[in-house]
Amino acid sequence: MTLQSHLEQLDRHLTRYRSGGILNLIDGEDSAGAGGVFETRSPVDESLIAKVARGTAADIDRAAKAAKAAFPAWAALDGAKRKAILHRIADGIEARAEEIALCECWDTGQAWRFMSKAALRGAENFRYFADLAPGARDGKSLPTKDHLNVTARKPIGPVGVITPWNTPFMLSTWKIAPALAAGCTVVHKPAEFSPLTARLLAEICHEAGLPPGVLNLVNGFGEDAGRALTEHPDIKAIAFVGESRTGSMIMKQGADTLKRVHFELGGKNPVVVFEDADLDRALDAVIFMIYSLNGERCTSSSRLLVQETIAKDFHARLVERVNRISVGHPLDPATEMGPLIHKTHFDKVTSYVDIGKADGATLAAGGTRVGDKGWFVRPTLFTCATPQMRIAQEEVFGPFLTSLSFSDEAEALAIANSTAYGLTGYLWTQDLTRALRFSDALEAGMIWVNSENVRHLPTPFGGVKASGIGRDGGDWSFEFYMEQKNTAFALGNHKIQRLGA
């Protein structure tokens, strides 16, 4: 496939949205937003993609009530039947995978080489949780001498899912698939910067036979639609992916209705390279985990900690590779890095170049805009940083790597743990005992040793400290979307104290 052929196919896919806009989907019906419309534009050239229904508290109320009304029947549906519907959704995703990928690239600026696989990964998510649906409510038998305790799980009820703009389709499936498999109904509020593929997912779900009201889509802004969702009394839980500061706001907004929350938040993740590491593989992983997906990923290794004995040579090789990264049109198969999502985010990311310089770090690569149209930036590298610098402490969420050096294991661990975040960590060493010690002491919810981020769906995904609350993946997802119940059956006439007899 070529850039031109991708553009021609994209044009065909977008025709109906250009004419009819991107509508909400509430109780199985298309719906205009009570707040009018807003525009979604491509970060490639700022061209208009479509007008989007702007949901308000009134739209959220309708969606929440639809989800509440649909919940009893969906929760009561046999798990095998929910499994069949979720597999049909996966079939629909696979059938439209190319359309999803093209739209995602155009709406977010992500490169085709990564998004071409993201839709298929979304289908995998649905298949995985579909297969778990029949046994999702299974419990345990916990006997004692006098009682038989039997546990069971029940879906919590209608839930709100708020997803981000960086890889929106795949992240939506991570949240929505287990919620549906558990028997919950959903109100989905996607990020306003990237609404296109959320609409595609909603269409696919309903075409696969998902009953009306089980999945509702309301587009809009955080301050109105988002807040209304987090405060709505019919919504029992909120699953959110985004900034730590926004997660704090959502927790406050849901406090009055005692909402359960699941947060996947920010990160300032370290990749620690010791002198005994396989430096060729480490270099590949360092580059991939910060510059792929335009650096707009929560698990990016945005802090490089490299042992001082190898720092000079490692940095020289790193600079050479970073300067060769291909920045260009996201639908060009040769592109390795596309534009940042929006001018607002472009301004934030590029502001850290001045911050890094002011702090005294060395700008070793990038830091400049590419072209005069769209939000393209050169992949950026700062070296000679210190742990207290803002570029070593704050999440930039872009193609922006800060490198620090360390002398020994103790110093590396102190630097690695010195931020407010704790999502992931990456460790490169051939010393097994060091790997065990270091990973045990590293403050992070997920750690990869001698590897980049390779996600396995049954494993727990989430962070500690300011990086989140709760875990996605496998049975951990069901723990969030379901309530635990215990029933104790007396096995005989055990002694009961008699008061007042």
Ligand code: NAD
Given for the second form:
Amino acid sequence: MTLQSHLEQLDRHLTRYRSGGILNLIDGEDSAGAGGVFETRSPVDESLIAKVARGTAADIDRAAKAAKAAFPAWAALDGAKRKAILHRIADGIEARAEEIALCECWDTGQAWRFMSKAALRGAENFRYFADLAPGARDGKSLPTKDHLNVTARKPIGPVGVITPWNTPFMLSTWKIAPALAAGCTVVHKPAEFSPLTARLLAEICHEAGLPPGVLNLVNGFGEDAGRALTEHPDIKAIAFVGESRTGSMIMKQGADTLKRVHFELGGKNPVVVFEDADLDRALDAVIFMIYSLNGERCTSSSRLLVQETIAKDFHARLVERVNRISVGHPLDPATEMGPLIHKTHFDKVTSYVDIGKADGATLAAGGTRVGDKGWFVRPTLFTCATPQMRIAQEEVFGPFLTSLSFSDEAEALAIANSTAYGLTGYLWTQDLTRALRFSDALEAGMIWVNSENVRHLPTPFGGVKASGIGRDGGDWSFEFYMEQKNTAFALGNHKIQRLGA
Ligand code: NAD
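What would you give as the form predicted together with this ligand, now that the form predicted on its own is on the page?
Once more the chain from above appears, this time first in line as the rest of the complex follows.
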């Protein structure tokens, strides 16, 4: 595979969008948006990829009604049949994995080396939840002396899924697969910056035999289509992945219809490196967890906390490696970092370079634009930061690492817990007792000790504090998409109080 061959293949895949645009899919039918169209452009060179149907409240209303109409039959379908359809969707994703990865790279700027795997992880998500579908409703028997309590789970109803632009395909499958496995129907509103692969997913689902109305796709803007979805009375729950402040807006928007919400939000995740750590492996992990996926990754370790006894040497090695990261065309297999998604995001990320300098931190690497076309930026590292600086508190969501040093474990913990967020934490030490003590006190939903982020689907994924509400993965996903029901059967003639007798 070369850049040239990738570009030729991509060109073939995009031909149909050039003439027809990217349409919504409502009740199994292609559909133009009531709001006209908007454009999606490549972050590589700002060229037009396609015009996209701009959905409005009217489109959301049609999609929500289709999801409501399709719900009873889908919810009643035997779990084994849902399982079979979900496996066929996984087959479809695998068959078109290359197309998905090419489109994702071109639409988002993410590098091929990561996106080719992300497409396959989307298939894995479907297979994992397909296998859980037959048992999703299983409950418990909780007997007492007088009653047999029997619990069962029921799918909650039609749900809304709202996704961001950073790794849109993988994240969409992560939400949509458990919803479908549980027996819910879905209206999906993908991010306006990266609509391409959501359309591919909807097509694959329908080709795999998912009945019309079970998955509906409505493109559009957050404040318009997104908002209408969160306010729609037929939509029973919203699974949202995005910024913390958007989550807060969605909670308000959904209040009148008492929406159940599941939020996967932002992070400012610490990676803590103690002097006794395996420093070679820690260095690899620190670099991978902030500069892979262009740093546009909720679980990125964007704050490095390094013990002051080793800080100087560790920084020197870090700077050397960061300066060697190859920034280039996302479809070039050699590229390690592609362009940022959009001018708006490029402006946000680069504004933090000025903020870091003004705050008095040291710009040790990067911070500059690459080329004059597209949204390429050098991987950036600030050292000598202090905990209250904005670059140590706010989510930049780019290839931007802020390094702080600490003297002892107590100080490291205080710094690690000093932000509004609590998604992940990474800890490097050979001292087992310290690892246990530190991870117990660290405010984060997910912690990796002597490891980068390696996801295992049965484990709970999610954050604390401003990083989210609820958990994904395994049975935790079903807890969100389903209602618990308890029925108590009297086992005999237990005593009933006789008022007025
Ligand atoms: P965003 O919040 O701007 O947008 C996400 C989605 O919400 C988009 O589809 C957008 O159209 C929609 N939206 C915006 N306003 C809305 C509104 N008022 N009502 C309904 N929908 C609305 O986020 P983004 O910039 O696309 O993504 C980056 C953010 O996502 C980062 O903060 C990142 O940390 C977070 N993220 C979190 C996780 C996680 O698992 N915790 C994973 C990936 C990304």
